[in-house]
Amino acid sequence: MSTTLFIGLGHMGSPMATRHSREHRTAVFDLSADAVAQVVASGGATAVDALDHLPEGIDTVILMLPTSRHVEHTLLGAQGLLQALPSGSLVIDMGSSEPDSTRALATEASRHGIDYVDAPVSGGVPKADSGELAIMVGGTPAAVERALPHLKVLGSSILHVGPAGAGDAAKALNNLVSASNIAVASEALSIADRFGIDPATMTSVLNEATGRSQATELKFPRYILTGSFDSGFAYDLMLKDMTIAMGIADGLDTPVVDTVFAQLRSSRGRLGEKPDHTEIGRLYGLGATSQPPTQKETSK
């Protein structure tokens, strides 16, 4: 019987694998035994103890791994899954990977008779829980068509944006804009606060006027102004995606995002270990536990 192997059960992968297992026969693997046990207990998945001896029937693999290096390690080499999977299988990489790596992996997969799709997601843990993720898909039309039954369980917006690697490029560019939106709005709110306008009031102004964005509508009220900073998406992962986006922009004139990227990268050290990406707001003194930045800090 056809079985999907879901690899990577982090903040996003766990709810995604749980939802997938309710609609499709699913086996799950992660280095964390606790994460595997939680998904198995909450859905209809079965556990896989190791990747060097796959259960019979696996013909689809979904990856939700942190970086392209993790994806390459999992797929390539004598013990990699591209060697172990039967011809005619399908690999769907749903993490935020590097477009050039994805193109190379798709080419290598085709040599084994395996379809390869990159399908990174946007929406965070809440949308992963509800199955309403936005999914940006790269791959051949035939491969994407094969992936759709799996993707429709996980997302409410599925956009085929181009060939292999295009989904990863689109995701990186989306997060470049998302981070820039948070940074620009944070600067506006800090200016408003100095002028005597409460940041929450200024957020309402932006949301009722033309300055609104997903950041002002969701992230500021829920995660930034409350000081919770617990969206579930790491600052370092946001920086990783921004780095990918800036890499594919090399040679183009992009002064606005150049400035935002340089500022958020240079300020990373002020946020301690494992900050949430919404702590961009904390760099500007926003949040219940934040302190306003000094003039020297804002001029870095």
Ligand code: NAD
Second form
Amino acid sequence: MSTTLFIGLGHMGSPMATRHSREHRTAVFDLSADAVAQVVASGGATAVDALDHLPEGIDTVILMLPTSRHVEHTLLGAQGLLQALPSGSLVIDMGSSEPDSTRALATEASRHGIDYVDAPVSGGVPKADSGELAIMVGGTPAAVERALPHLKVLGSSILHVGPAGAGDAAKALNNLVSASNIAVASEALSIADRFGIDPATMTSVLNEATGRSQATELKFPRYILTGSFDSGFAYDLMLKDMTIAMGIADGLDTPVVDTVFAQLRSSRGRLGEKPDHTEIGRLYGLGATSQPPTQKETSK
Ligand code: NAD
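Switching conditions: you have the form predicted on its own, so give me the form predicted in complex with ligand NAD.
Now the complete complex, all chains and molecules, led by this one.
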């Protein structure tokens, strides 16, 4: 019977694979045996012990891996899945990958008679849990059509933005804006604090006025002003996405985001091991003493 192999069960892949297994026959694999055991225990998925012994019936692969290097390692070479999968299979890469790598992989997949779709996501762990991710899709119309039954289980917004690699480009640009929003709002809150306005009050002002963003509505109240810094999206993955976005800018004049990127990259050394991306706020002293807004103030 038709089975999907879901590879990469980290912060995002774990809740996504669990949701997927409720609607489609799903097998799961991760380098971490604990991650596999957890997903198997929480839903209807079965475990795959090693990728060189694929169970019968696998015709779709969903990848939720950290970077394009991990995706290439999994798909290419004599032991890679593009060799192992039957012709007519479908690969959906849902991680935030590099457009050039994705284009090359889609070309290589088509040589094996395999459809390839890049379908990176936005919304973080909360939306992965609720199945309300925003999904940006690249691929041929026919390949995207095949991917839809899988994507609909995971996301509430699915936008086909262009050919292979276009989803990845759109995702990187989204995260360039998203990270910049956190940095700009952090600076504004630190200025507010210096002026004598509490950062939580200033966050409420932004959320009632035109300075609001998903960062001010969710990330500041939940992860930054509380000092929890536990959104589940790593600072280094955010820098990876910004690097992808700046790479595709390809010489365009982008002085504002150049500055934000340079600042966030050079500040990385001031944070500890494996910081969360919301620790941008920590760079400005936020989360140490400030109080989060009340429930009413964050209810939007
Ligand atoms: P993560 O580091 O939490 O999880 C990655 C998982 O992949 C780990 O469980 C790891 O063991 C596994 N893995 C690594 N190499 C592997 C391999 N060769 N074979 C099998 N498993 C392997 O990462 P994440 O936060 O879940 O992010 C995954 C992707 O989604 C990244 O591209 C990231 O940029 C993107 N993303 C993350 C978020 C978020 O909020 N965390 C949101 C949107 C997009």
